[in-house]
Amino acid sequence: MALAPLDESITLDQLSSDPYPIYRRLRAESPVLRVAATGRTLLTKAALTKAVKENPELFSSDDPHTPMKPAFRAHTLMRKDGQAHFVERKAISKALTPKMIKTDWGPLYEQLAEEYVARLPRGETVDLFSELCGPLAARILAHILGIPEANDEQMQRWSQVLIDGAGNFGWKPELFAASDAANDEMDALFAALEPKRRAEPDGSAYSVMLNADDPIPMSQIYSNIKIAIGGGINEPRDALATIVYGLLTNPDQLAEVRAQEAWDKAFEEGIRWVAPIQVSSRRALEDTELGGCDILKGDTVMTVQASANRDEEIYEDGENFFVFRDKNPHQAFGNGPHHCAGAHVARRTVGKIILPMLFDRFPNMTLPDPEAVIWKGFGFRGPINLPVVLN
């Protein structure tokens, strides 16, 4: 066996704007690939994605290498294992169950959607990316963190400069000079808000962690909190414009989810075609191979659920958008115990609230021009924006 081969041509720049057609032929050619723009060993196959996210035990997630931790100023828990990782996601998650979620969110979740929904204008052509899909996802996501005083302007600002900072594998200076000074403002307004979610104790994650009978360090509580503003708009605003792009586009299938109300299936669909996180990288802790490959102790992997989701060892025709799939196991929450905390949230938000208020409000709503539609992103993807006409 030997090391896999490695890839010089591949650019960042390729990745970012159309890695489609890359997967695709990795996956027939070198699944297992070392490309040396991104310094990683990506996986495209699904098999291998999944072994590899299923055995924190030989693969961590505390890559040293990662731009996450100058981009967020922590280590934090994405990049941690074992019981440090389930301590600080235990103190998150509390307030992120189907339960709370259902019973304290919901009605706050339906009250918001509406009031965002009814501001947009009849008859008229919107970006629903910049004018729902962002400040929306932002303002539900304010509510759950306990921060409603940020306003949407500030919480996309600042989960794009910590998405942009921790996706910065060029490294480049002027990326982590503006996260730094997303920190500073954070870390404000967190330090401002802190005694009165102590004084009066609500189910945000802000006041369910100050709160914990045994609380967990401040830096961390700021850390999960900035993890989650990272993940927690890009992942529905995203998923959002991606199933609605993926409707207008195929209206025969917009046409039979409303007859069979399978919003739940679109929103399944949607994720997989396009994942809203792309990659994770892992750091092998052993000499070990993956897919005949030698993978070296210290060594980084990539698992790419973007290519994992379309791998024709699972999915007839998975490069296409298609709701009714027989079976649709794919990876965009990730899997293992780094599974995404919020995957409840943006179920529910997108899934049950959002797209069936939205078309329902607009049954006409029409993509005029799907070419004028720009995708972008390696670490994290999504339509940049979404010009419909709402009629």
Contents of the next structure:
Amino acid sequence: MALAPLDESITLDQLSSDPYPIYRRLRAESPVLRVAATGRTLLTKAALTKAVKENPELFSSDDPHTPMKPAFRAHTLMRKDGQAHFVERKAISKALTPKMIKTDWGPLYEQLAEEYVARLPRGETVDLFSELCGPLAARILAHILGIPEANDEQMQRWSQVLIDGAGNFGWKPELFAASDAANDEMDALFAALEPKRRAEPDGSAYSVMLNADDPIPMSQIYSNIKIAIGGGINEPRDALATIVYGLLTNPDQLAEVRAQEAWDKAFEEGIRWVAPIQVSSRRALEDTELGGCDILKGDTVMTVQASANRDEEIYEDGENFFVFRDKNPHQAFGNGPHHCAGAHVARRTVGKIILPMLFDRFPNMTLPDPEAVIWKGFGFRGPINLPVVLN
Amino acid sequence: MIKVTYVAQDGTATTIEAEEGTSVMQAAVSNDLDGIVGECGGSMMCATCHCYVDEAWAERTGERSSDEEEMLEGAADEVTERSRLSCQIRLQPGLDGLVVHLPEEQL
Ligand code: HEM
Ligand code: FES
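Switch from the form predicted alone, shown above, to the form predicted together with its partner chain and output its structure.
Everything in the complex follows now, all chains and molecules, and the chain you saw is the first one.
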């Protein structure tokens, strides 16, 4: 066999402005492709991305040289395998289960969403992305994590700085300086809140981790919270903006979603259509083979879930937003042991609470100029603005 | 091949044949059965493969591990003494004809 073909024409700019036509071509022509601009082997078919993520013995999440380490000042669970991952994951998962979210947190989320939606001005053009999607995601997350003392601005800034640091493959010092400053702020806040979260246990992630029978080390409790800050704001924000866009540009579907109260379906379709986290990386621990190409020990493969989610083998007309699909086995939350720990939180808050509320309060919301919406991103993707008129 | 029957809340029963060694979750997912989601692919990380083992089979499917127990606590639907994560039940000849019941919701 031979190595995957090498592409030297695809650029990061192309991938960031609109990767979908490229992915479509790759699914048809070369689903395993070394793309020079990314330094990785891109996998664009659903069966391949799933197989890799569900085989952690062969495809490791651990990257000893990840910029995530300096950015988070820790080796986080996202980059661990096996038992080490399981222990840390279990510690935070307990606060994020379907049951916990439904029974313990549901009413609070509802109230927060109510407050933030009520603040929006009627009859004006509003950038829903910056006025609602970001701040509300930040507020809800602050409560889930047990750090509601952090304000929306801090949460959103920390999140962005952590993400920028984790993606700092060029090792630019100013990005790590920014993440260091944010880490100082977070560490100080966590330390200040610790006695209270111990003394008055609640269902928040911090409290659950601190008060566990067999707690994980303090450093890992901190890094778990930071991972959730980094991974729990932009994705629901981008998901919400994507879904609102999809519904407003497809009024027939919106009418049907309303009639059937199919908001959860709209949620799943939105994140299928434009996955907020588009790609993930795994490192081969042995020489192996994928889709007829050799993969060498040490190679990094990139699972492109954004592309898997539009795979012709699974979806008819996958390029378009269509809520009422028979089946929607998308991979937007990933697969395997690193499957998103916040999936239930995101489903409930965005799909069950925020979307219905928003369209209920503003039944005649419009997007006057869909062309004005700018989409961006290779690793993470979504609209970066959403100018709607609220009525 | 080993047969498993999945009974939905409305009583609809679906029987699937799968190879020995497959999990009850995998058998369902690879046959596109509604009612088992199995998002984490069997890594005990998602609790979306919850099922209730039929009383007649409870002895033979074995005990749940403490890790399974903990994850199960988070399942969306009611957890009973029959509850299992279906990714943790492996099909073997002794389980031919196994019957499991599906919860109302997984998410
Ligand atoms: C629509 C919203 C969301 C999407 C699409 C999403 C997507 C993802 C994906 C694809 C991964 C896997 C990355 C990999 O395989 O390497 C992941 C992991 C993770 N997500 Fe999410 N996420 C969302 C919301 C959230 C929220 C709200 C939280 C926090 C409450 C969260 C916390 C996490 C954590 C902690 C991990 C790491 C899990 C691990 O490595 O075991 N996510 N997410
Ligand atoms: S498939 Fe996720 S816990 Fe069983």
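Here the rigid core means the biggest group of C-alpha atoms that line up within 1.5 Å when the two forms are laid on top of each other. Positions refer to the first chain, counted from 1. Predicted, not measured: the structure shown is a model, and the values here were computed from it.
Exercise. Is residue 64 one of the residues whose Cα moves 2 Å or more between the two forms, with the core superposed?
Worked result: Moves: yes, 2 Å or greater.
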